[in-house]
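This document starts with one chain, in the form predicted on its own, laid out as structure tokens.
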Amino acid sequence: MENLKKNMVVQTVIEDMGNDGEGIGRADGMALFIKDAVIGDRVEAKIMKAKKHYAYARLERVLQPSPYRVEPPCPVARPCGGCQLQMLDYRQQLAYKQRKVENALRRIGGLEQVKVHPILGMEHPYRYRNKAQFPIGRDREGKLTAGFYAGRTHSIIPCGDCLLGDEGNQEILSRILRHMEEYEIPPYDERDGSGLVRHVLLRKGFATGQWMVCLVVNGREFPGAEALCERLQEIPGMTSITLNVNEGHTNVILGEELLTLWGQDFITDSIGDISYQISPLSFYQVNPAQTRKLYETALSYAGLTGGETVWDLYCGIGTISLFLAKKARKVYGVEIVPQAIENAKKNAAMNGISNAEFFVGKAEEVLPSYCAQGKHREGMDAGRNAGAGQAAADGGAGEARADVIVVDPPRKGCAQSLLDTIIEMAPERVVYVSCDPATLARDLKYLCAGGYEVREVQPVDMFGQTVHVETVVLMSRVKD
């Protein structure tokens, strides 16, 4: 059996889909991971990187395509990256997110009889993205243009209407560029670190229909700024004009200053009944139609009857933390970032909402902190009076426990520590919104290691087109 080699061509059919959505095939006993092929392709295929047991390949041709195959709408699809599953039917995109979750639990997290409900899809799968972030550069000609990176690489696709997002975006980004040319504003080359715009941020409320433009900036200023908002303030439902200043020779989007340049430096949407205030330096869910669905099944597995302390951990601008405080005695909830912390509060406070407190850190660190200071205060109540500690549940040490805790990590998941005072606390529920299935899993493995069962699993397809899908998860502790 000759073992395949770089350059060599074969032909193969794809029988699975891997996590980052490339084809599975087999040629000479090795597995062959091929972007751009769909389950059920048979193709041909070019060798890029062969390793011992399995090869990376390129797309060269489909000869016989998967009757689950569909053509892209969008003309950049391929070389864009951003939307992995775009040349995929729309019902197996939701079929291979429902294996790529119960696969995870199955395999990372050994939860084999869990039972994995029907993944909620979407209504419409394109123009469901209310934020946007467009790279600004130059094209080969030199002439400035917006985009998206290559897969893999920080070279700019040009794309200014992308049909995950809103369509009022090009027409934003055009007057921006059209501003920049009139007024010979470089773009950042990030190779050097000179020119100005690095990045172009939108936002839009699709419940109020309020814009929001944050141009990144590798300054202060920004020529000709009084003109740029005159001509963006044409645009119906524009309400936030602002700068975000990241002088950093760096890869993060955003730095942490944010100058007004028109406008308020917030727009306001809202999910139900419930409105938010969104910063350009704010975590919110960018499919307000999904998020509603992801936040109802959150509510409903925290099983609420309105005397429950809830603690909700990576709360960003209080989203899911309103949600529950109408239906819990109190909720705490932690951010890291403090202008969502700010938001939180006011978000609170717009929406009639005082049961809710909010602290500003990581939630690994302020929950054991919180915790342990708790514990300390109620052990000093205890010596002195022994009903104190009931007395002081309102004040903060009686607070050191919860009945149940959600938490809606980043990717990477809940650092061990934060786990380790989950099960401390011991509430009696965990409410786990996930937005990576292999940290879900590797989280929910420790907790049942540390007296949870997981009892509820409800995937729910946010990012339709890509190959990314959020999970609620609801465990409860087992009783002795």
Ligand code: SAH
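Quick caveat, the model's predicted, so the values are computed rather than measured. Positions refer to the first chain, counted from 1. Rigid core: the largest C-alpha set superposing within 1.5 Å between the two forms. First, how it differs from the form predicted in complex with S-adenosyl-L-homocysteine (SAH).
- Relative to the superposed core, Ile24 undergoes a C-alpha shift smaller than 2 Å between these two forms.
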The other form holds:
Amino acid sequence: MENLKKNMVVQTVIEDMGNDGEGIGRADGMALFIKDAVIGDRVEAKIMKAKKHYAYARLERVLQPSPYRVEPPCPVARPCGGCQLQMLDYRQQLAYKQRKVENALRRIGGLEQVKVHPILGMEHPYRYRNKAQFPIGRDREGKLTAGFYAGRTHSIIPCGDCLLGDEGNQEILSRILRHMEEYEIPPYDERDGSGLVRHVLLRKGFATGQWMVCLVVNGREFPGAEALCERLQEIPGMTSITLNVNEGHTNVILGEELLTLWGQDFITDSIGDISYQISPLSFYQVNPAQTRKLYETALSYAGLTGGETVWDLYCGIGTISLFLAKKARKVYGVEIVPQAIENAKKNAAMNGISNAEFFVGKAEEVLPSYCAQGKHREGMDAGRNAGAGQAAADGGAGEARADVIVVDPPRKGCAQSLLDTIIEMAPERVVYVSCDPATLARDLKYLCAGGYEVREVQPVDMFGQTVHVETVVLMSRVKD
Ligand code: SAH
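The form predicted in complex with S-adenosyl-L-homocysteine (SAH), contrasted with the form predicted on its own above:
Shown next: the complete complex, the earlier chain at its head.
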């Protein structure tokens, strides 16, 4: 048998798709990873890099297109890379995500028996994002533009109208670019750290129509700011125009400091019957229609009857916390970004919710420290407070006990020390909201070893056209 070598051209049928959306075929008993090929395609591909048991190949030609292959509606779908699945029929995208969750639970979590509910798909898988971050730079001709970096270069491919985002983005961007031209404001150049404007962050409250514009700048001032604000105010719904100061030599988009140029430093949006104030620095789910389904699933999994103490870890602006607070006795939220906690507190007040309390800090530090303090209080209160389950006094600090713990961590998942604290606190139910099936499976496995079992697994598609998938899991404590 001839081994595959670089530059060889082979034919194969794509039988599966990998975690990053790449097609997977076989040749000579080896797995071939082929970007831009979709499941069901028969393709010709050129070997770029051959390893012992697998090889990376470049798609040369689609010999016979898959019945699931569709024409990507976005003209820059391939160079952009933000959408990995535009050429795959949406129903197949959902099937792919379903498999992704099932495989992770089985292979990483060792959870062979767990049944995964059918993924909740989107009704309209385009134009769903309420947030966009456009880098500002120059195109090949040196003209000011907003778009995205072309792979491994510093020139920007113009694209002010991402099809996942709102149609209004483009008009706002073009007003900002026109202003920059008139005032000769240079874009930031990451090679030498010169120039001013790095990114434009746009967010729209889909329920309220309010617009947020946040200019991320390498400085503290914006030439002709007043004139720009006047221009932007003409856009219906304009509510918040801010400067975000980011003078660091970094590819992190936002800096920590926010200066208000016009209006408020937040916008308001609502999900279900709860309204939220959102700062440019706060995390807010990007797909409100699906977020509602996600939160409703989390709420039903929490199984609240009105008497429960709930901890909502990684709470952001308190979105899930406030959803839960209406049905619980008390909710505690923990979040690392101070501005998000400021929003969360205001959001509770704005919605007339008085049984939610919020703490700034790392979940893996705040929770263990309350747990330790609570135990201390429990000891002191033992004589006075005979009622079981009410042991920890509630004097402004969190309680060391929980009936339900909700976690919604970033992609890297929960710190192991946090999982240990959860196991120690032994809530009846843990609701895990995850944006990464691999770290989810890892953490579920750990909690299972600590006395929990997986009851429900519900994937939700929050990110149509991309490989990302959100999952809500209910775990309950195994009775001993
Ligand atoms: N539950 C919220 C936010 C989820 S996103 C919602 O649905 O809107 C994850 C959040 O975790 C972000 O707000 C991020 O700032 C926060 N975060 C990241 N690391 C953290 C940590 N170690 N402890 C607490 N919060 C953290």
